[in-house]
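Below, in C-alpha cells: the form predicted on its own, a single chain.
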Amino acid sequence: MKETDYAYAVARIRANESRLLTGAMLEEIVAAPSYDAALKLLSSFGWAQDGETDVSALLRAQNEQLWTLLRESVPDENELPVLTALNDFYNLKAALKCMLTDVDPAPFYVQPTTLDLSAVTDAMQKHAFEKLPQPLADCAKDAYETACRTESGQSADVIIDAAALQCLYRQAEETDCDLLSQMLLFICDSTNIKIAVRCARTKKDLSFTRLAVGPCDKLDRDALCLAAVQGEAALLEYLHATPYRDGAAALKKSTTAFEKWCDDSLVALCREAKYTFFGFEPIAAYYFAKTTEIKAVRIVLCAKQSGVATDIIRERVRALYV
C-alpha cells in the first residue's frame, strides 16, 4: 500500500481522536464519589451508553466500536491482524482449555479479534487443528498434545504464549511501519520481562524458562533467562543494566506498578504518530491508545465497584493518548 492510500483512514482517525478521554476527564472519573457518579461522567463525555451499568457490557461496546471504525477506515483489512495477534492467541488458549474441560468458550473470548471465533471453537472441538488460520494452527496441535500428555494447562499456555511472541516479533521485522515495529518489539520485551518474573517467583528451571521466554529486541534472551533462574533480585539487577531500568524500578515497587509503566511507555510511543499524516502508523497508534483508554476505564470502574480508595485508584490509572 502507498502511504497516501491511508488519507481517508487517517482523516477518520484524527476525527475520532478528538473523542478520546483526556487525562483531565479520567481524573474527574477517578475523583467521582461513587460508581454511579463515575458512569454519569462517562456518559457526559460520550463514552458510556445511557442506562448501561454493567462494566463488561460497556467495555465490549467500546471494543466493538473501535474495531468497526478500523475495518471501515483502512484500505486493506488484511493489515489489521497485526494489531490483534495477542488477542487471537489468547482466544486460542481459551478454546483449548474449554475444549479440555467441556465448557463453552464463548464467554471467555476477548475482542477485538480477526478470528471467526465460532470456527475456532468448532475446529478445536473436532481436533481439526489444521483448519485454524496460521500461525495458530502451527502451535494448537502441539499445545493440545502437551496438555494431554502432561495433564498441565500451564504447559499448553507456555507453548501458545511462545508462539504469540514469535508471531509478534516476526511481524515487527516484516512491517514497513517503523513506529509499529517499535511498538511490537516493546510489547515483546515487556511481555518477556513479565514471563521472566513469573519464572523467577515460581522457581522454574532454565529449560522451562527458555521455553517460555520469546525473542527479544533490547534484551539479551540468554542473560534474561539465566537471571530469572537465579531469582528475582538477580533479574532486577540484570534489568537495571538494560534500557528497561525504569521498568525495573517500577517492578521493584510492585507488579501493578510495572504493568502501569508498560502501558504508559506504549502510549508514549503512540504519541509519536500524532505528527504523521499518512500510512498505517496513526491507525496502529489509535488502536493501542484506545485499548489503553478502555483498560484505564475498566480499572477505575472495577475499583469503584469494590470500594477502593481514590488515592489507590489514582496510582493505578494509565497515562492517556490525549
Contents of the next structure:
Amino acid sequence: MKETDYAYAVARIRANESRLLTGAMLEEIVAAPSYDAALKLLSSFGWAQDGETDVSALLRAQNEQLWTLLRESVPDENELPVLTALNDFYNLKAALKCMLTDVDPAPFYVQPTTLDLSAVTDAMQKHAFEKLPQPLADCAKDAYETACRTESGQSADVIIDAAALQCLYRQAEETDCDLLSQMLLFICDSTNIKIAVRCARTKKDLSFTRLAVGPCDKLDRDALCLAAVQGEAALLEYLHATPYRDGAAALKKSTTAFEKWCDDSLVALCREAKYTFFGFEPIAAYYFAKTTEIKAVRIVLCAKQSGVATDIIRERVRALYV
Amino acid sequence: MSNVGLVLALVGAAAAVIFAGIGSAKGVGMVGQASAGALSEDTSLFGKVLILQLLPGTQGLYGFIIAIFVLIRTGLLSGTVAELTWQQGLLYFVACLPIAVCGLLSGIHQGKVAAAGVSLVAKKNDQSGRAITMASLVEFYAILPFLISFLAVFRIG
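Okay, that was the form predicted on its own. Show me the form predicted in complex with the partner chain next.
Let's see the whole complex now, leading with the same chain.
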C-alpha cells in the first residue's frame, strides 16, 4: 500500500481530530460540580446526546463511532487488527474464563475488536479452538489445557498475555509504519513492566516471571525478570537505569501514577503523527488518541458518580492528544 | 526519411501532453481522494477543497498548450505541413522537454502538498488561504519550464 493511498483516510481523520476533546475541555468537565453537570458539558462538546445518563452506553457509542470511522476510512481493513490486538486477546481471556465458569461472556467483551465475538464464544464453548483466527487459536488451546491441568485461571491468563505481547512485538517488527512500530514496542515494554511489578509484589519465582514477561524493546528481558524476582526495590533500581526512568519515578509514587504515565507517553508518541499527511501513522495515532480520550472521560465520569474529590480526579486524568 | 524532423517535433508535443498530463492526473486524483474524505465529514468545505484540487491540474494544461503551439508551428493544424530538417525537429523535441519532465514531477508533488492542504482545511477550515498558498508555490516550478518551452518553441525557425 502506497502512503498516498491514505489521502482519503487522513483527511477524514483530520476532520475528526478537530472534534476531539482538548485539555481545557477535559479540565472543565473535571471541575464540573456534579455528574449531571459533567454530562451536560460533554453534551455541549458534542460528545454525548442530550439526556444521556448511562456512562457505559456513552462510552460504547464512542467506541463504535471510532471503529466505524476507521473501517470506512482505511483503504484496506486488514490493517486494522494491529490496533485491536490487545482487545482481541482480552476477549479471548473473557471467553475462556466464562467457558470454564459456565457464564455468558457477552457482558465481559471489550470493543473495538476485529473478532466475530459470537463465533469466538461458540468456538470456545465447543472447544473448537482451531476455528479461532491465528494467533488466538494456538494460545487458546494451550491456555485451556493449562487451566484444566492446573485448575488456575492465572496460568491461562499468563499464557494469553504472553501470546498477546509476542503478537504485538511481531507486528511492530513487521509493519512499515515507523510510528506504529514505536507505539507497539512502547506498549510491549510498558505492559512488561506492569507484569514484572505484579510478579515482584506477589513474589513469583523466576520461571513464572520468565513465562509471564513477553519480548521487550528497550528493556533487557532477562534483567527485568531477575530484578522482579529480587523484589520491587530492585526492579525500580533496574528501571531507573533504562530509558523508562520517568516511568520508574511514577511507579515509585503508585501504580495509578504509572498507568497514567504509560497513557501520557503513548499520547506523546501519537502527537508526532500530527505532522504526517500520508500513510497509516495518522490513523493509528487517532485510534490511540481517541481510546485515551474515552478512558479519560470514563475515569472522570466514574469518579464524579462516586463523589471523588476534584483534585484526586485531576491527578488521574490522562493527557490528551489535542 | 524526409519526415524525421516532423516526427521528432510530434514526439516532443506528445511527450509534453502525456507526461504533464500524467503528473496532473496523479496530482488531481490524490487531492480528489483527500477532498472526498474531507467532504464526507463536512460538505461545506467543497468550495475550499475544489480550489486545492484544481491546482495540480494546470500542468496538464501547460503541456497541452505547448503541444498545440508545436502543431501550429509545424503547420499541422493549418493543413500546410512545414518541411522540417531533423535538426529542427530535434529542437522542437528538446523544447518540449522542460514542461514534459517538470510537469510530471511538479504535478505529483503539488498534488501531495494540496492533499495535505485538504487535511489541514478539514481540521481547521479557516486555514484554506495558507493551504492554497503552499500548494501554489509548487506551481512556480511548473510555470518556469512552461515559459521556457513556450519561448523555445516560438524561437525555432
